[in-house]
Each structure stands twice: as C-alpha cells, then as structure tokens.
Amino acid sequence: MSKIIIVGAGAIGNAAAYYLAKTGVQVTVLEKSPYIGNGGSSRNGGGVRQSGRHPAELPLVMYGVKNIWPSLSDELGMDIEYYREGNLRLGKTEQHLEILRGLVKNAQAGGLDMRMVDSAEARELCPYLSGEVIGASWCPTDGHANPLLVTLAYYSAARRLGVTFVSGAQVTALRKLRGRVTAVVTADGTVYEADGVIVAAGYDSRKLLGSVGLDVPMNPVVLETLVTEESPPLFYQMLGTAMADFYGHQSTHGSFVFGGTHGLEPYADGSRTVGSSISASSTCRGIIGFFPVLKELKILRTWAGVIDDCADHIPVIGNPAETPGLTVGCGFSGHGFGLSPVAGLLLSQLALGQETALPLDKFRCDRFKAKV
C-alpha cells in the first residue's frame, strides 16, 4: 500500500484524501491549524459557478457541476446543502452589458449553456430585481453549496475510509530523499515520510514550495463576506455583477451570504480574517441598489479570509518535472471551493501517476519559468 501526505486540510486537501483512500491509499493530512478548513474554505461565498470563469478552469468547473457536485451529498453522506438554481449577473448600463456579452461569448466558445437576458427576463427569474437592472447574463446551471458542509463532509467520508488528520501541525519544509519529495517537516521537527506528497495549503504553499526550488508567483489577497438574518425564502440563484462588486445567495436557512470587494484588497493584512466596516458598508450599498427587499435585513457577522492569487489568476496543478514524488494544487485565485471537488480528484490521480480525468497543460507550475 503507497503513503501519500497531504499538505493543507481544506476543501481540496481533504478531496484529494477522500478520494485517494478510496483507491486504498494510505494518507496522512497535516493542517497548520488547530481546526480543520481554517482557512479559504470556511471563509468563502459558497458559490458553484461556471460562468465568468478563465476558459482553462471552464472544462474542470463543467465537469464538476456534471459528474460530481449533483451526486455529492449521497456520496459522502452528509446533506451539503447544494443548489443548482442557475446564476443571473446583473447589469445596469450598456457598458455593464457589453461586459456580460464578452463573458457570455467566451462561455459559449467553451460549451457552456450561457445566455443574455433582458431586463424582463431577469425579473421572471428573480422577481425581486430593482428597476436600475436592465439587463443580464444567466447560466441555469450554475449554483452554490455550503463551504462549511463540503470541508466537513469530506473531512468525515475520509476518516470513515482510514485517513489521518494532524492539526495543529504546521508543515515548514519540504524535503528530498534519494531525489524524491517523500518527507515534510513540522515546526515543532517533526518529520512525517510517505512515497509522495501533496500540497494543497493555499498560500502557504508558495513558501513550502520554495523549501525545494519551485515558486508560484502568489500574493494574499483579503476577501470579505457577510451574513444576514434570516428571511422567507426568496430566490435561490447565485447572483452577482457585471463588475464583480458584490456576489451571493440565500442559503437553506433563510440567511443571505454576500461577499464583496472595495479595491483595497490587495493592500490589506494577509493575516486579518475579521470584516472591516469599509468592506461591510461598500458592499450593502451595492447589495440594496440591486435588490431594495433586502435592505432591512440584519447584518449578524462579517468575516475575511486571504486567497492565494496566482499571477495570471489560474491556478497550479500538476507534477513539476524537477521535483519527482510531489503533487501541487495551488494558486487558485478565490475560485477553488467551485472546484475543490475536481480538484481533489485530479490532485489524487497525479499522486498515484494515473492518467487524469481532464488535461492539466494549462496548469502546469513552469508556465512561469522564462522562455529563453
């Protein structure tokens, strides 16, 4: 029986160790904090979204939304609150549409049932649209799920097959044996061997990948989100923008989760995850110009979290060449809980050198490396 270690107790980590002990691998996750999911995956929107994507993540997302996320819940035995709704991105002036129309095109090139709607159609979709939305893109097959629940579920489906998670064991360096990355150090010196190793541990990884010659160009960035009160059930689409300003949906028990940006992200604290008031008031008043029904709702608490924002917003999957035994998924730019079941998928048959379910030329980690 092969011994692979997973870096990174995430969403993606914990997939990738979900589906490896199917195969009857034995795995070893370990997670620097002292809770599982601490990071970008308890922190996010929830949003499943095809639309709006790269065209490289476009086939991984679509063959997610197609092959895994509707089967999801049975799989792993746990109820992840999952809704495949469709997606409306709103738009209020021509240049919002022309926008929404380069994003329609692209998705379209790509295979994806993506469309314009006018502003009467939105509004059969979604009734509670204000009279500034004059139109829209809509994909019916876009949705979200609950961050919390897929972390968890995974987390659990693992166990139940035999893998081990270490918390609070933060990793702070590869390591070479006979030429392979089969061994990662902890800070307290630790040293944990297996026959490969993933790492799937967000931004963190740029530093452990670095411990054996490889960089990722990455920066942390601070997304925000917020929660509300509950409320009746309204509508259930994932719903965003032309400009990217403000995403969400309402979630199973009434409650509406938002996140939105101000333009100061990137100058943030990459450590902070607590809301700021400048991110909370920004993003409500995008919220109500958009949707006046919500505008009484009680905001009950607000929270950031930091992605791994790769230099050309796409993320890294793959073997590198020069570092045999080791398996990175990183880099994916605050759109990796959409994929974090593909991902953990692929992740596990890179690991055990299988073919993968989809090509990952695109996500290769010496993309980055100069053209001499």
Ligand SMILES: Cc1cc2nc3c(=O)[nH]c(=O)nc-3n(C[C@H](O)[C@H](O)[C@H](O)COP(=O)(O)OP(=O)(O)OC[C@H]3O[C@@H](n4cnc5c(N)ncnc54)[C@H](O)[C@@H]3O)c2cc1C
Given for the second form:
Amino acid sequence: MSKIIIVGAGAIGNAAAYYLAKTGVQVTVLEKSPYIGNGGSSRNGGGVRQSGRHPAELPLVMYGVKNIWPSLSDELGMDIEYYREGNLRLGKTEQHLEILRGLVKNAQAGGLDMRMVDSAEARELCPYLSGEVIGASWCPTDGHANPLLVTLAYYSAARRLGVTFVSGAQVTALRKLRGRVTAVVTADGTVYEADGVIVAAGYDSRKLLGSVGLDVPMNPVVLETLVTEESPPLFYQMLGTAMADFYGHQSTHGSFVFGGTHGLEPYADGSRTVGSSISASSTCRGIIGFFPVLKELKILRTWAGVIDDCADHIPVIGNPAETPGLTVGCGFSGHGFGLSPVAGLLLSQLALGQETALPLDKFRCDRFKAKV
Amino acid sequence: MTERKLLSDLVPQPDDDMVVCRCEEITKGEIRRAVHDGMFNIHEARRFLRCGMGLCQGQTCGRLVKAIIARELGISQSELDDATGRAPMRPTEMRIIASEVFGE
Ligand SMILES: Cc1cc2nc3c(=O)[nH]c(=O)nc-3n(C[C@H](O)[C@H](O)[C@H](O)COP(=O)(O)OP(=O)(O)OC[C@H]3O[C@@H](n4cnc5c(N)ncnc54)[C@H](O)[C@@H]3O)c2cc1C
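For comparison with the form predicted alone, please write out the form predicted together with the named molecule.
Next comes the full complex, this chain leading.
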C-alpha cells in the first residue's frame, strides 16, 4: 500500500485526499493554518463557471460540471449547495457586448453551450436587471456552490475514510532521497516520510517547490468578497458583467455573495490578507448599477483572500520530470474553486502514477520560458 | 499542531435541541455533531453550520459555541481562538456603502 503526503488543506488538497483515500491509499494532509480551509478556498465567490475560462481550462471544468458537481452532495454525504442555473454576463454598452461576443466565440470553439441573448431574453431569465442592460452572454450549465461547505465536506469525508489531517503544521521544505521527493519537513523540525508528495499550498507552493529547484512564476493577489443579509429567493443564476466590476449569486441561505474587482488589485500588498477601503464601495456601486432592486439590502460581512496568480493565469497540474515522487497543483489564478473537484481527482491520479482522466500537457511545470 | 483524530461516539444529551445561535437557529446538538465531523474550532464550525454568521455576527452566541466545542474536545476554552470580526461593524445598506458623497 502506498503512502502520500499532501501539503495544504484547501479545497484542492482536501479533494485530492478524498479521492486518494477512496482507492485505499494512506494519506496525511499537513496544513499550516490552525484552521482547515482557511485559504482562498473558504474565501471565494463560489462560482462554478465554464464561460469566460481560458481555452486550456475549459475541458477540465466541463468534465467537472458533467461528471462530478451534480452528484457531489451525495458523494460527500452533505448538501454542498450546488446550483446549475446558468450564468448571465451583462452588458450596458456596445463595447461591453463586443467583449461578451469574444467570450462566446472562445467558449463555442471549445464545445461549450453559450450564446448571446438580447435584453428581452436576459430579463426573461432574470427579471431584476436594470433597464440599462442591453444584452448578455448566457451559459445555461454554469452555476455556483458553497465553497465553505465544499472545502469542509471533502475534509470531513476524507477524515472519515481515515485520512490523517494535521493543522498548525507548516511545511518548510521538501526532501529528496535518492533522487525522489519522499519527505517533507515542518517548522518544528518533524520529518514526514511517504512514497510521494502532493503540493497544493496555493501561492506558498512557490517557496516549497523552490526547495527542490523548481519555480512556478506566480504572484499573490488580494481579492475581496462580501455577503448580504438574507433575502427571499430572487434568482439562482450566477451573475457577472462584461467589465468584471462584480459577480455573485444568491445562496441557499438567502444571502447574496458578491465579489468584485476595483482595478487596483495588482498594486496592493499581496503578502497580507487584508481588504482595501475602496473594494466594498466599488463592488456595491457595481451591483446597484445592474440590480437597483438590491440597494436596500444590508451588507453583513466583507473579507479578503489571496489568489496564486500564475504568469499565464492557468494552473500547474503535473508531475515535474526532474522530481519523481512530486505532484504539483498550484497557480489556480483565482478560478480554482470551480475546478477543485476535478483538480483533486487529477492530482490523485498523478500521485498514483495512473493515466489521468484528461490530458494535462498544457499545465506542465516546465512551460514557462524566457521571451527571447 | 493538532491532529484531527476521530472522536469517540457522539452521545446524545438532553439539551441537544437548545438553540444556541438564535440568528441562524443552530442547536447545541448540531454544534456537537459538527465537532465530531471534524470542526475543531469556531472558525470551522461557523463555516460549516453558519452559527455566528447571521445578523448579530456571533456577538450573542460566540462564547457559548466556543464552550460547547471545548467541552466536546475535552480541552480548555482558553485553547480556542475567538471568531474573527469583520467590517462593517453593523449591518449596513448597500446604498450607503456604495456612496462616497460627503455632506448629503
Ligand atoms: C476573493 C476570492 C474569490 C474567488 N472567487 C472564485 C470563484 O468565484 N470561482 C472560482 O472557481 N474560484 C474563485 N477563487 C479562487 C479559488 O478560491 C482558489 O483558486 C481555490 O480555492 C484554490 O484552492 P487551493 O486548495 O489551491 O488553495 P487554498 O485554499 O489557498 O489552500 C492552500 C492551503 O495550503 C496551506 N499552506 C500554504 N503553505 C503551506 C505550508 N508551507 N505548509 C502547509 N500548508 C500550507 C494554506 O494555509 C491553505 O490552507 C476566488 C479566490 C478569492 C480569494
């Protein structure tokens, strides 16, 4: 029986642990934080979105939406609040529609069912839109889920299957023995040995990979999200805009969860998970501009999270050739929640040296080259 | 470092039906169940159950939830962190947060 160590108890590490444990492998997950799932996985907007994806990522997320997400609640034994009610991306100007048409063209080229709808059809799908909306893109199989529950449900199910989780265990380096990565060292000097190691530690993966001579070019970027008080059910699509000024959805609980970008994210200090003073205001202006009906709804809570933004904005998922024994899953660049079930499955297959459910050539660790 | 060991069987208690988080109507029994499901601190319990995530943001039930978790784990309450407070300090309309106009 083989033994695998996973570094990082986010949605992706926990999903990998669950799929490995199901095959009977012995798994230990080491998590730096005292809390499981305290990284981006419990701080994101919950989008399970195929539209607007990089063409390389599209087959992965489409696989997840077809094969994993619909039965995930049953699989994990709790309702993870998945909705497949579609995604409307809204436009108010001809320039917005031009952006949306580009997204539709990419999606269709990748075999995704997505099209443009006019303002009347958009309003039929979601009657609460501002009169200023002149059109939208529509992907009927997009959706959302509750990221807190997905992350913790994978954890809880994996723990029930016998996976050992240790929180407050910061891995400081990977160790090679006879050319294979077969151990990790934690901050207190403990050495954990195994037959293989999966690194799924978000941005911090960069430093860990550096300890065995690998580099994934990533930056930490702070993104922000907010949640409203409970409201009677209005609509269950995922919403977004051409300019990405906000996105969000209504949850099972009745609250709305919205994220947004204000445009100055790249200039904030990514080493601290601290929100900015302009973000919530900017997101609220974005929301009210498209959904005036929500303007009296109260905001209960705002928070920030860090993403691992990769140089080409798609993740690294693979077994680097130079480091047998090591499997890498990082650089999810702010859209890894929708990918988390399939990414966990693929990482489990990689760690066991099995053929993967999907080809992963585009996600290789050695794809980053100098420009000349 | 905390290993998330499986706990011994969950034994029902007579007051498991008691509502602890009144905003989200979460009972003592649900919190105890969540500890057995692996939620070993108030942060994980909140995310898993929504206790302390409602209108009062846990100002009423925070201490009680911590006490229930500590007892279930057989540790002292002082070993558990408090929940994280987040802006805004009280529920505030989107319209007001959106406004950056002064003096109106
Ligand atoms: C505000 C925000 C909104 C987002 N919205 C969406 C969305 O709508 N849809 C979507 O698909 N994605 C979204 N994302 C992105 C998504 O959250 C991430 O891509 C996803 O959670 C990545 O999962 P992960 O497990 O790799 O990362 P994380 O959850 O960050 O997990 C990494 C874990 O590794 C641990 N770790 C780090 N270093 C070490 C170490 N040295 N030793 C041990 N453990 C370590 C960390 O503590 C952390 O728990 C959003 C992200 C943010 C921040």
